[in-house]
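The chain that follows stands alone, in the form predicted on its own, written as structure tokens.
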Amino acid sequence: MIRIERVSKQYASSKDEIALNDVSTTFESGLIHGIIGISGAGKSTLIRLLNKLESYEQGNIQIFDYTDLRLLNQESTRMLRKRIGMIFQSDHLLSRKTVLENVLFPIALHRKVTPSDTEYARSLLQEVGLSDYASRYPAQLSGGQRQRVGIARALIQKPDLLLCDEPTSALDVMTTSQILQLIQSTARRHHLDVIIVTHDLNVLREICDTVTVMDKGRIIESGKLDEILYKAKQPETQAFTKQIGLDLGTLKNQFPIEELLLLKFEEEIVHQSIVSEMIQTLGVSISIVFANVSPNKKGTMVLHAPKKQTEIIAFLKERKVGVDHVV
């Protein structure tokens, strides 16, 4: 668990704004988290104290068995740092070593590499499914590439926390789905916790099981990825909900909010016409005023439904479609 209370953050160059001011929240283990905001909201600075790439001012952060880092003298952050791996936006590679090299470096840094560490590098490439490119170098890759071999590095001392600070925001669509779903492998295959940073709620609807929203140095607004995408409270989350067309305030305002139905399906569901059947079986009037289909096969409906709720709710969830009212 991650514990942060009351911290505060003010750069010397930037008198006149608090980068975070007075932030508390908590990191649970084994979960896969997203921070979200605007450009200058804090979510990089908030991730950077955590491996003491910052410090603070105020407050306290506990990480693992580490009670304050303000405490934490040179070894100790070390020993710290050897525990998070973390994932930049611009990938950081060097580019006059291999690919190999690249992954082994932090290891480099610090001590001899060994044969049962350049052993355990190669199976990392594997597993991000780059082990024919150890000895190409990195303007040899794609983008996409790159930060597969940044996964591989972060990877290399076996952390137990991996941060991930704007990992797809230089990728196309595809690619940025196949880095999430790699990172989402990853996190399980290595037991491992994750906080990724993004302004893109697609992004965080694809792997996360939290959010936060920050805004102007603060936590707005956190919870399960659901209530942030369908229950959002503040006006800044709802407009991060609209970058995936789910405006449910300008829905409520169109249609009688009891005679909405908010319908949540994963792949395997997908492509079946579960819609029609249910017009056909039940004989009732329908309109699907939004759906959306995410890279990661999570679909997402709302229909109106002024009549036979009870009924259709029944139908849907005999069918293992969640379901629920707009609220």
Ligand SMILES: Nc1ncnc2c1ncn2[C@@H]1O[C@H](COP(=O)(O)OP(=O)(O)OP(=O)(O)O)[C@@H](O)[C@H]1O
Second form
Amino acid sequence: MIRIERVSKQYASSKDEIALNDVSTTFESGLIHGIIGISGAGKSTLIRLLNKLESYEQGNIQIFDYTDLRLLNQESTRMLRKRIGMIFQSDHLLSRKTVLENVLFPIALHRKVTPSDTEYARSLLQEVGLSDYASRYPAQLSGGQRQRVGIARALIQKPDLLLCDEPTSALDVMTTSQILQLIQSTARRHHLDVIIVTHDLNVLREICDTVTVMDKGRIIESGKLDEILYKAKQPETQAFTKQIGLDLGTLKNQFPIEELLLLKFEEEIVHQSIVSEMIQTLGVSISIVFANVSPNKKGTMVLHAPKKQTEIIAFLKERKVGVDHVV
Amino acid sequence: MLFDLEIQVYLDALWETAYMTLVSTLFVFVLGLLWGAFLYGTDQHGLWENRTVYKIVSVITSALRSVPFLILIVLLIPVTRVLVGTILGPTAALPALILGATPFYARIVEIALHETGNDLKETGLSFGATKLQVLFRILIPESLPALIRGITVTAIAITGYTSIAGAIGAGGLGNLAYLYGYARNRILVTVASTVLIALLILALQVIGDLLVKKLSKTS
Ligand SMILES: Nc1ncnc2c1ncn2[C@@H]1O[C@H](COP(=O)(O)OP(=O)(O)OP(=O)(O)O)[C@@H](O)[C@H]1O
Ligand SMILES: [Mg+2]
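What does the same protein look like in the form predicted together with the named molecule, given that the last one was the form predicted on its own?
All chains and molecules follow, beginning with the one already shown.
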């Protein structure tokens, strides 16, 4: 678990603005955490504090068994950093080393590379789908492939935490999805905690368990993914939920809030047939005012149901659909 | 014989010029690399950011670069006498050549390291690298093509300096062109020396380009 307590940070070179303003939060272990916010909100600054790429003046950060990051000397700082893998928006690969050499490079900095290191690096390359590219140079790879090398490299020191600063911002939609799935699967396999920074809510929706929303150096809202997606309270957060087509603010203006129902499809069920079956069986008139569902993923729907709400809720619950009022 | 002078005289002069150029380039490469790395390191976003130190060293660098080479040689005469034991001959030209060209190359190194950039610095640190490792195992290797291009330009500039040094006693092709050619009004000797200098410069450029090409094979 990572605990951030009342941390403030100001960059020496920009005296008039405060990058982090009294930020407190915790990141539970075993989860994928998302941090979202507009440009300049302080997202990168926050995660860069965790591996001491930046220092902070006020507050306290606890991470692993370190109770106060500020107390670490240079040697312990390097120990801390070895336990934290980091991937960036662009791949930051070494252009004059091969893919395999890049993956092994963090180890080569500290000690002689052993055959078992090489073997592990190759297994990581296989995991990220690049077994056949070990002896290529970064310039001979696509952007998505380079990002995969970056992921393998971030895992080579067997970290406990993976920090991702906009890992997919430079990639197209398909590649983004693949990279996110890869981050998720490797996180599970290697028992990593993950923190992902982004300004794209779709990224968070795809793999995150929790979401922290930042604005102007503060955390303005945080919680489980669904709470943030569908029950966002802050206007700044709602601005992000518009990215996925859900404009809660407008919906609430258009309909009485108690008539809006939030449906969550957790398993692979055929959403359409459930809704149409419900309309026929119950003889109700409803309208779907928002839907974000895909055939093989969990999805969400917002219904406008002015009448027979109790029956609708019972019908859906029977079919294992999560139902809730929009708040 | 070529224009009333033994071929051997030309060859000796060529050798002296090449010697002055190559030996001082070697020194300039090492010293300029360290100096440039120091400038990069102390500048903003550098590894050991320290604005005051940077400004002081930066001013010294610019000041040294602005001293005309001829004056630098004269100023360095006492130092040269102590270091080399004489103020005549190719070896005596080395201190002035090195001191004249090092700040020039240091600036090139500084720019090259900046271009390689902040990103790789952060990446290196995030692996748990020390700052020296970031410099010597990441930034400098990544900047190598630019550093080689820079040293080629510097070596060519040094060749130019050697002819100034030559004219006031260091020997070499500059000496030949000035003392035997210009001063004794034998224009063809001057032309021949100039051609040889041009060939030397051409050779340096070709070597530099080949090295860069070899290093850039990976992209
Ligand atoms: N190295 C720096 N020096 C000075 N100011 C900085 C530095 N890095 C960030 N800042 C400032 O701190 C604030 C927060 O920046 P930060 O990079 O954390 O934002 P961000 O949320 O990551 O934005 P983006 O989405 O654009 O990456 C901004 O106002 C920025 O101008
Ligand atoms: Mg950022």
